[in-house]
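In structure tokens, the next block holds one chain alone, the form predicted alone.
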Amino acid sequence: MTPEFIDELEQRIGSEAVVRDQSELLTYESDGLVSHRSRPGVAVLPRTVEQVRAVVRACHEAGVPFVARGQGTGLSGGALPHPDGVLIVMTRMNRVVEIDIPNERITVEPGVMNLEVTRQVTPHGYYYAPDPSSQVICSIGGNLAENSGGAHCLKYGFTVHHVLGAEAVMPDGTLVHVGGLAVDSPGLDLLGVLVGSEGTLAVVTKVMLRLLRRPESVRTLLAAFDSTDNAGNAVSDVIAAGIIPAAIEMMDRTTIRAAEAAVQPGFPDAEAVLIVELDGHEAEVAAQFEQIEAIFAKNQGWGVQVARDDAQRGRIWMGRKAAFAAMGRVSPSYYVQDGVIPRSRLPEVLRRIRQLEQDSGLTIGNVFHAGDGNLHPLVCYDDAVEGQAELAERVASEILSYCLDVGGSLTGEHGIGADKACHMPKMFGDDDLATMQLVRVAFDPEGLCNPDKLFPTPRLCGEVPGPYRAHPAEAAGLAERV
């Protein structure tokens, strides 16, 4: 990138939008996956969805690389900057464009942060289901691009759920509009495949959500159990029973003790707990919280507290949402992985990461989605003595294998990123690999949009290529051997 194209950037968009001294830069080194860091080459700072497009446009002619970033609280590694790219932060475009109850919809700007859409409607009986842990501080954008999911994910769906429409700028400048209000729009999916695209494909401007009324009845509870098997076995027969809980949330005992030293939720000292939260008409409420009481009994569960009003709910999540943020009390880093098993096979995966933790001397911390088996562990290690953040890697790939070998995911919510995308080849094939690359292509010709993400490189990975590894530029030939 030359100081030339910086110059005529601040001449398209102003520069007092435009970032180009270095230790300023460095603010936006990382996301939330402080292990990778890359400086961008520059940043700009857009206020109008105009000013995206003309620095989409002015990369596009120039062949320079460019990423959209939020807030900067991936887990993935997913808006890591290209250092000889343009890194589009979008926080300055963060209103609310419009609110509309009777269709039950809000439409806004990427930079809103996600607690803020619930703030907004919260007045005529409303809210916005998907609530990620860092949804104090989380932006929409982001979001959309990783199909963000969080605790009520179980009965309520992640993100692309509650997308009904998106404003995005192509790779080229060009504006379009996919979804909208109508329940099924005809043609391809087009939206689908935005949402959780990592912002591979475009930079979203705009945003139409679905809205939720608040239901008639809400009952959050708590219980102890001595084992993480007899916790994980809870979970199955909760399922099994036919209940499906807004929320079923497990920490281990790692985790439970850092979160009780940071914010004093008042949770037992025990292997591991569950919190499910029960929501919807008042009999149906009442009815599943007696059938679970009688599950936790059968799996050995202790000490349940139910919440008797809004503040005690309030005080069970903190403890909850809380507990990545927590784990600084217990390691001066650690590396957070994000994978998914069958929900049955809970007690066995995590008996083989209790081992691995003994095996490898690194204290790995457990706290997740247990109701839709999205595992989050938590790799402790200190970067000050030699070869831990290496090892700390190792573990927590090795974590994936065993999410893999049961049947399950790479990833729940956090995405790829530039973290896994080493790892794809374990769960996809080579035309898989090839066919997800083409759509890619068909957006970006020149993969200028997001860079290195998704999809295993030599660059990045130290493998030989093939074909699916290729440039995007170089997979449009692909098309005759899918």
Second form
Amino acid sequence: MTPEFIDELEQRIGSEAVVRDQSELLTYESDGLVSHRSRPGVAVLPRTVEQVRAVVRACHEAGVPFVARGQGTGLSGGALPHPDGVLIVMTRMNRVVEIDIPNERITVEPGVMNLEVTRQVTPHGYYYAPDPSSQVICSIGGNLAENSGGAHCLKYGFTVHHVLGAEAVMPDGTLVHVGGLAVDSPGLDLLGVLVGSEGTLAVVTKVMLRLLRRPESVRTLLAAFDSTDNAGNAVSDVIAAGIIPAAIEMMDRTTIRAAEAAVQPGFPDAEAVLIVELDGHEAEVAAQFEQIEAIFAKNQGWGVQVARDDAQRGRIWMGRKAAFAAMGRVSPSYYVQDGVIPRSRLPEVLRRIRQLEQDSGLTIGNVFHAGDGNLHPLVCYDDAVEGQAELAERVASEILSYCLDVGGSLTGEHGIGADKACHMPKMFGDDDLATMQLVRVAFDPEGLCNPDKLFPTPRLCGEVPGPYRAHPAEAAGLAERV
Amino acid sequence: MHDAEGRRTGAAADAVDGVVPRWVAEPASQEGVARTLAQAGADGHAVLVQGGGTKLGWGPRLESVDVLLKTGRLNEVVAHRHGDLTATTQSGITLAETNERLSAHRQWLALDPPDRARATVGGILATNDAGPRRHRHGAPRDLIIGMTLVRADGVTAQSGGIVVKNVAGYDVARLLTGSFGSLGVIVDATFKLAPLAEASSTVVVELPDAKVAVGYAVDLLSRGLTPAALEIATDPLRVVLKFESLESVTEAQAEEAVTLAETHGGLGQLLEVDAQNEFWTAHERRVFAEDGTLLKAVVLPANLPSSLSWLDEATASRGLSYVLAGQAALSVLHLRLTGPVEKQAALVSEWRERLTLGRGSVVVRRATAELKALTDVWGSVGDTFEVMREVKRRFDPRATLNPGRGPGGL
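Taking the form predicted alone as the starting point, write out the structure of the form predicted together with the partner chain.
Everything in the complex follows now, all chains and molecules, and the chain you saw is the first one.
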């Protein structure tokens, strides 16, 4: 990064929006995956789309790579800066552009927080459905890049199902409008591929979202099980009964105890708990609630707790959402994995993880979105013990291979980013990756937009991914992990 | 003469939109599709993919077809993972056959576009076509979780997988969905499924005008009712509801919908259970199974009443007539238009002028060659056209696949 190029950026967007001080740049050296660190050549904090375009155009002219970053809560190193590139920090583009209740839409800039969208429309009886656990602190732009999910995506889908349109700056600085406010737009579904592209195709500067009405009725219940097999079978039985709850979450003994130690949600001391939430029309919810209770009983569920009000519901969810951060209570360090399996394979994969726990001698906590088979094993280790960090990393990789063995995926919601790029060939063949590259080069022929992410490259894959450490925001209690 | 790929000389019976293809290939395997495409590429031949042939006339007028690639022999349900609520099917199987097989475990691929007995999974994906229950379940692009495709150069690639939650890599499957066979040939696809409901109830509500009808629909939803389908249709103007759930629930909601109709000055009728299928078939056929131009129009929900009243005036003043059915809450409308062709073209262009980009669109689906000559069937796709063209160029540099007839004219 030459000083002349930074001067040029200052000329174009003003020095107030440019961070060139080396110590200040340290703030941005990682996202939520702090094991990957790289200080950016320079950071910019645009307030307007014209400033974003000016920066991207300057990069395009000079052949300088750039990386867009939202709140930096991502867990796959998707916003890891390029050491010779520009980090475009989108946090100042945080305006709510238009709330359109009659059309059930909201248009926001990418720096608006996920939960803020819901806050804006709550008085009108609406909400924004995707709810990653970091929703207090993660931004919509990052959600779009990662196609973020959350506990309630079993019924309501992911970010891609709720984004209708986006304004974006192409890697050559051209401004485009993808999709719109209407549910369909003629042409190729570029939006479908832009969402979840991990910031490698364009820089999004405005997002049009679909809003949902608050359901008439919400019921949340929790039950304990003496084995993860029983809990897993209960999940299968719910699905087989033709019920799609809003959420089905599972925690195992390790994560239950951690949550209890941290936030005392009053969970039973059991091998597993399931949290099920039903929502919709009152009569339907009531009928399905009875079915679920019967399914729990059939699978030897006990200690059933039913949330009688919002406070109790909030307490149950607090216990679930605190599980990640709470692991810090039971282990000095832990490595968080994100993998997906077909939900019917849950009991068998959990048994393999249990065996791995015994063989490795490392504690593995499990907390996950059971309804859609999205596992988040937490591999505990102690940095002070020689070699344990490396062992934890290997154990986490091994779990990923279990997921792929049963036809699952490398990631359900955290993304590939820098972290798993080198794992991609385990899931996709050369032709599959080459086909994805066709999309990449159509958008970004020079490869300047968030390079070295998502795709395996020799430069990248010579490095070994490191263990998980708490993100500073998380450590401060500001964010939790899904 | 047949070769290994089932390739033979085209005959009159193979004609698409009046155009007889030079060759017809009907490969029996993914490898056969790959060989067919590689051969066509080497020969410099253009390829048109045909599933059930129900939508091949959509898009700009077909000038010529070198190779018509039929997917009819790719007609298997590859896997039904009922415990996971997912299934993989080949592209040439019909939707009706697919759902017949999936019903063994009381599940279905929750799509109900027209012509289900003939329309194939591949064709429905290629056009992202959906029906009334899109209201609850979404369009094909919302349900697809994985795909195997063959590129124009004969290379086979996978996208996505078999799990419902998966963010590994670009979602090429979604990009192919709605691409009208212009980027690759879909050989199989994996979907998330829905459980079949225990019961269904249908309510038909006649209402005095569009504003009242939309007001009724909005009121219904704001009261927490959860229909699987919420259609607005003409003529007469009515809102049609389908509730699918447990029997006690559908009955309760249907009764509530009928009662609510009265407060809006409408007349609601709960159909007999046995009369439902016949009713929905007729509902579909009124728009889709007759002669005339088929339009798909999408507007913003708040503009639906004004769009409908404008449509009444604009058609009447031009001597045109139409029938319409569509998803009220999504404001996706399907119209069958009849009358003088030049007036139809004028209607389409005036409607488009009323719609700002991103706030609605009018696409001509089925139309006569005469109308296609008078109007751009797609309308503007906006400032992303260059990106789309670049995607097309990268996927299909020799313009082998459905050239000039992809979305926006790719």
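Take the two forms, superpose them, and find the largest set of C-alpha atoms that agree within 1.5 Å; that set is the rigid core. Numbering follows the first chain given and starts at 1. Since this is a predicted model, take the numbers as computed values, not measurements.
When the rigid core is held fixed, the Cα atom of S333 travels 2 angstroms or more between the two forms.
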